[in-house]
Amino acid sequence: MTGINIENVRKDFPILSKQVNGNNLIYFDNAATSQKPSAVIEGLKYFYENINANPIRSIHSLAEESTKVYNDARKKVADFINAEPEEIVFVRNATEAINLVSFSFPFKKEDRISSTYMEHHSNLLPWLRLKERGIGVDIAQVSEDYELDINYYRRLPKNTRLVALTHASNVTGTINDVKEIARLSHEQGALVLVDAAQSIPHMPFDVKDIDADFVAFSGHKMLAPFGIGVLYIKKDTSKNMQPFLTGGEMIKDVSLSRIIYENVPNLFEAGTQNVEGAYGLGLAVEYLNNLGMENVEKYEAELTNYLYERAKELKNVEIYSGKSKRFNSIFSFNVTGLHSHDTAYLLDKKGIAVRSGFHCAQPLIEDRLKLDGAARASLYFYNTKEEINTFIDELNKIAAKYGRQ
């Protein structure tokens, strides 16, 4: 037993009952972002009825009472990754979050940024837009299991100041060892900023025990709304950095001939802040604490082996993850001969959701797996194996049909 009911856990999530296309909707592109509980819609509408104003600010009760749980929220992610508060950082997106670390971190024009070849472009395109600035920029290989080699960051190119890389690929599923990456890359001087938008939402994760220097990772994939997301910037790591942005509330004193900045994390949250997101975001760490970590893990970990083991059966399909010695709930696959996007409408006909493109991982797909495209489904704690039989029958009359022998 995993400890996940899901026929309890469906039902906490309103839009799992909705039809599509005269179907029962099959919600596969939970990489892309998740599905909110009611505790969720609900809290939003809550907020905004009976605490919204503007935090910090103001005196009044409901300004101290928006504060309030804006501070408490914080505290609440926090304690989610084994953090402390105030090395919290609440911003938009995981894109976001690793773009601030690339404008305010104090790179030198000698110095050198490691990324990968598997990486969301979200952490890549920050990273090749500082060659313009003289910064050099190396990309870590993707072996034929869709793995890093290991090797690699023993030996670090010189003056490699930070080595940034995703926890989870969005494409292959593969989860890399990033606390064995954090302590060679330590060894070597350079600082590690994780990409933990596809594995937060999905096990537990322990900053500490990871040791990484910067983590960034988005609200909207782990039952929260849009628009919060978060960066965690371990204590003393932030010295020398420069805001992003400047305006309300990361300033302590200011006049025309001198400023005092705020310390992190407000030196990072110029302007009104995204008061109800935080909120909601605390809610859902709330509902994934109860469900617990670990249950979460477990249950997506026997979901995708149910999936890789009924994939066994498809034909006339190519499946590009699941590959590496340690893979998520990433589905990436094929009907040859087809375009992905025309596999994703066909899928959509009968109520299944997945992601069709280059997934924002354009370089991997299209420069090192050597395609134009692919599907993908991704999985979550409230999908079921019932679904996935769906799934695989329906992808199974699509390539029978539309497939190349």
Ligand SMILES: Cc1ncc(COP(=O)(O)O)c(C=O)c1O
The other form holds:
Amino acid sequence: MTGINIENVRKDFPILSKQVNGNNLIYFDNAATSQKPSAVIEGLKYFYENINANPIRSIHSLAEESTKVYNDARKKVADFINAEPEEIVFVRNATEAINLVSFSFPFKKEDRISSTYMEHHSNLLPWLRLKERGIGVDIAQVSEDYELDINYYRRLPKNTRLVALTHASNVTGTINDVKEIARLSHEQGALVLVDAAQSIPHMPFDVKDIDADFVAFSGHKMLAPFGIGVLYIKKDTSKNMQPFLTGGEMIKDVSLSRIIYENVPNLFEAGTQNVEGAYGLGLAVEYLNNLGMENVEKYEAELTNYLYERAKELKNVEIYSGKSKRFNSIFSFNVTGLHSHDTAYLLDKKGIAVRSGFHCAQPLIEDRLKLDGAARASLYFYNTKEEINTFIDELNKIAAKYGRQ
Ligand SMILES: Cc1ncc(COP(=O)(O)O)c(C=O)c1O
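The form predicted in complex with the named molecule, contrasted with the form predicted alone above:
And the full complex, kicking off with our chain again.
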């Protein structure tokens, strides 16, 4: 394997040497949240011991330092995805980012929004809720190979104002061709929102190249603390958007009869912000930059290939991911006849953390895949082939004991 020095990398993550139920932890729940390196953990301590103050408002030295690290973090995140700092709005997570667009964008009654069957609830429910305002919502189908039909995007339903889709599915692992879909959607006058919660942590991402109008992602899935996320809004797209929340530090001038709002991004950052989280996200981005996102992508691809290769040995196990042309480091499965929660419970007894249930993608899992849940192993760059070996061996034992032939 090239590019990633796995022994050194693992030393950066204190939790990876933890024992769980008497076994070495094998953390395969990275699509839910990532673990954090010491650089981030210690950075947060440093922040509270040296910087802590409310940013933007006051002019004393600590407040200026706090404002500086907040702005620096915005610049680091912008550079990470090839955006401009003014295009980066700090929010709590991808969910809040997408909700912000659904509330703040001036959709009209005749507008339609196009989502897909493979979305996480956070890129589905905000749009379904707009039906209450008479706005139409169309759902693009998912094929047997877990692909979207590109032809759908060549002939979008009339009046489609926004195409919202995930870059990478958190269940099937499908990586969608968002660049081509953005191009086709723009040709028909629709804007494009990319849910990049499962892609930005794992691969190089260039927002100018993809040409998305909105991009949503969460810090906690890419080494940063909980409670910090990002909404990218392409510069001109934000022109007619209304504030999502109102309050402190999002106005230029206010009297009881007149409000002059701040420009984006401040317009969408009302109230005291999560400076600690933004600082931590900046450190996480630095860590990822030091590794190199090309190296992260390459290493994870090798791990993923190895996992799917070894999975061929599994008996009494159904697999629901990895069929599309491009897919990420997600492996969704069930031991036949065993509920996914039971599988996850049995793996946990061996120290192996996997997710189970609907994965906040109930329409995909229940309606489309006809399942009552699935187990999911999801990898990150600090996982190893040895961990995959243990996982496959333990899963094989569970499937041999409890699985239906
Ligand atoms: C594809 C996708 N989109 C959005 C989200 C929502 O992320 P958050 O809960 O951090 O808002 C997730 C979380 O798992 C996800 O997998």
